[in-house]
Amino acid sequence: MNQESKFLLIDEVFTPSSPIENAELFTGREQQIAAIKEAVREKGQHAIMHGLRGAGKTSLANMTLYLFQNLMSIKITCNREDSFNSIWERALRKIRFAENNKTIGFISSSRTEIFPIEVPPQNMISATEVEQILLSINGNMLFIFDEFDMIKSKKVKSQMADMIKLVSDNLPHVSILIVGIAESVDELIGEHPSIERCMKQIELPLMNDNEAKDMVLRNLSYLKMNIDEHVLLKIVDMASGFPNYLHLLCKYAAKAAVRENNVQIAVKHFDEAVIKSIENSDYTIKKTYAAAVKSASTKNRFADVLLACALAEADETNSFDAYDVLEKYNRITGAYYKKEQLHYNLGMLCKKERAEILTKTRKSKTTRYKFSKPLIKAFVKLKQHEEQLK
C-alpha cells in the first residue's frame, strides 16, 4: 500500500470531526450498552443517554443500531427548529418493509421489495396519530432520537414525554431512546413524573483510561500499526477521556510515523501531532484559550492556573476544588502561591473578559471550579506540551 492510500485508509480509522459508523471500529461502553439492551428488551421501558459534548454520545447512538436482530432500528437527528411533529414525520419516513414476490414465468423466481409506509402531512401528525401508525406495523421497534438538547422548546420536550409514556403504556413492541448533551436527565427532557418509572437513565461519562488505550491500539491495528507504550501513555492522558482528541492525535501521528515509512509510533510522532491538533481543534476552543490567558504582563499567570485546573482531580460533576488547583499550581511552577492569590485568578477566569473559561459551582458551602467547555481540559494540556517544545 502506497503512502496516499495509507492516509486515506487513517482517516477512516481516526475520524476527529465525525461520529464512529463502523461497528469494527467501536471498542468499550460495555456498561452502557448493556444499560440500552436491558431498556429495549424490556416491555414498556425507554431510555434516556445523556452526557459531556464529545464524549461520544452519538457514537454509541450509531452502534446502537447494530445492536438488536430481528428489531427494525431508526435514528433521527434533532435540530433547533424541530417540532414534536417534524421529529416523528422524520422518524416515521425512514420505516421500511421488505415483502418477497415471486415473479412469472416458466422457472420462478422470487424478488424482494422494499417500501415505506404511509406518513401524513406533518401538519396533522400528533401523538395518537403516531400511537395509530405504529400500532398497525408488526415487529418491534427503536427509535434513537438524537441530539435532543438541541430542543429548546418546553412543550416539544412535554409533547415527547407524553409520546414516551403513552408508547409505554400501548406499545409494548416500540422502544424509544432519548440522547443529548447534558448533566442531568431533567436538564435534557425537563421534570416529568409520569416517565419516571419507564425511562431509564444511561449516563456516559468520559472514556476511562483502559476504555482510551484499548480504542487507540484496536484502531491501530486495523492499520497494522504499533505505538510506544510510553507514547500511549501520554496520548491518553492528553485528551482527558475525549474520544475526538483520541482520533485528533491517533490520526496525526500515525501519518507522522507513515511520512517517514515507520509503522511503529514514536515520541517524535507524538510531538508532531500535538501541534496539528492543536491547530486543528475547534475554532471557539481555541478562541476561548487564547482570550483567557492573554494579557499585557511578562508574568502572566493564567496559563499556569488554567493548567493546574486541567490538572486537578474532579469529582462526578467534573469540578475541582480551589485547594487542588493550588497544590497543582504551585508544583508546576515551583512557586508558593497563596490561597487568596488563586482565588482571585480562579474568579477572573470565570469574568467575561477572560471568555468566562471557567464557571463556579457550589458542593455544600465550598465553592468549586468546572471548565465551561470541558473539551477545553484537554486542550490546555496540548498547550501546556506545545510550550515546552519550543
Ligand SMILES: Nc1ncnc2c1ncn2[C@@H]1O[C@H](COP(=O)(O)OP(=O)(O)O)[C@@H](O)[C@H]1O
The other form holds:
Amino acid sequence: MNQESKFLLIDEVFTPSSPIENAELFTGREQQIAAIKEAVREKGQHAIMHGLRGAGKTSLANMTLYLFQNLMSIKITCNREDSFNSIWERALRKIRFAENNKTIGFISSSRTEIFPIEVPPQNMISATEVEQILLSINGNMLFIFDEFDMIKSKKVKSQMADMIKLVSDNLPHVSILIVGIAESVDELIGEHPSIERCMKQIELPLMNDNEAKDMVLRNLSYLKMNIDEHVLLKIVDMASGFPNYLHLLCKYAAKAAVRENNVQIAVKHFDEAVIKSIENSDYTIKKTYAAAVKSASTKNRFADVLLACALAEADETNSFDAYDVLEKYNRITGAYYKKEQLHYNLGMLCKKERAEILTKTRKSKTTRYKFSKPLIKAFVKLKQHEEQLK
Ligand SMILES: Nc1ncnc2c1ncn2[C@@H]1O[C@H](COP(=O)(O)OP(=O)(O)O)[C@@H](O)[C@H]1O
Ligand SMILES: [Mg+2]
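Now the other one: the form predicted together with the ligand, given that the block above is the form predicted on its own.
Every chain and every other molecule in the complex is listed next, the one we just looked at coming first.
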C-alpha cells in the first residue's frame, strides 16, 4: 500500500470531527448500551441520554442501528428553530416500511420494496395525529431525538414530555430516546413528574482510561500499526477522556509515523501530533484560551493557573476547588503560594475579559470552579506540551 492510501485509511479510522457510523470502529460503552437495550425492550419505557459535548452521544445513538433485530431506528437532529410539529414531521418522514411484492411470472420471485409513509403537512401534526400514524404501523420503532439541548422552548419540552407519556400508555411498539448536552435530565427536558417513571436516565461519562486505551489500540490494529506504551499513556492522559481528542492526536501521530515509513508510533510522532492537534482544535476553544491567558508580560501566570486547573483533581461534576488548584500550581511553578494569592487569578478567569473560561459553582459553602467548555481541559494540556517543545 502506498503512502497516499495509508493516509486515506487513517482518515477513515480516526475521525475527530464526525461521529462513528461503523460499528467496527466503536469501542466500549457497554453499560450505556445495556441501558439503552433495556429501555427499548421494556414496553412503555423510554430513555434520555445526557453528557458533555464530545463525549460520544451521537456515536452511541448511531449504534442503535446494529443493536436490535427487527427494529426500525430513526434518528433526527434537533435545531434551534424546531417546534413540536417540525421535529415529528422530520421523524415521520424518515419512516420506511417494507412491502413484499410478489411478481408472478415465468419465474416467481419476491422482492421487497421500501416505501415512505404519507405525512400530513406540518401545521396538521398534533400529538393525536402522530399517535394515529404510529398506531397504523406494524413493527417496533425507536425514535432518537439528538441534540435536544438545542430546544430552549419550555412549551416544546412539555409537548415532548406529554408525547412520551402518550406513547408510553398507548404505543407499546414505540420507544423514544432523547439525547443532548446536559448535566442533568431536568436540564434537557424540564421537570415532568408524569414521565419520571417511564424515562430511564442514561449518563454518558467521558471515556475512562481503559476505554481510551482500547479504542486507540483497536483502531491502530486496523491500520496494522503499533504505539510505544508510554506514548499511548501520554495520548490517553492528554485527551482527558474526550474521544475526539483521542482521534485527533492519533490521526496526526499515525500520519507522522507513516510519513517516515514507520508502523510504530513514537514520541517524536506524538510531539508533531500535539502541534497539529492544537492547530486543528475548534476555533472557539482556541479563541477562548487565547483570551484567557493574554498577558503583557512574558511571565504568564494565567497560563500556569489554567494548567493547574486542568491537572487538579476534579469531582464527578468536573469541578475543583482552590486548594486542588493550589497544590498543582505550586508543583508546576515551584512556588509557595497561598490560597489567597490564587483567588485573584481564579476570579479573573471567571470574568468576561478572560473569556469566562472558568465558571464558579458552589458546594456546601465552598466555591468551586469548572471549565465552562469542558473540552478546554484537554486543550490546556496540549498547550503545555507545546510550550515544553519550544
Ligand atoms: N465509542 C466510541 N469509540 C470510538 N470513537 C468514539 C466513540 N464515541 C465517540 N467517538 C469519537 O469521538 C468524537 C465525538 O463523538 P460524538 O458522538 O460526536 O460526541 P457527542 O455527540 O457527544 O458530541 C467523534 O470523533 C467520534 O468519532
Ligand atoms: Mg452529538
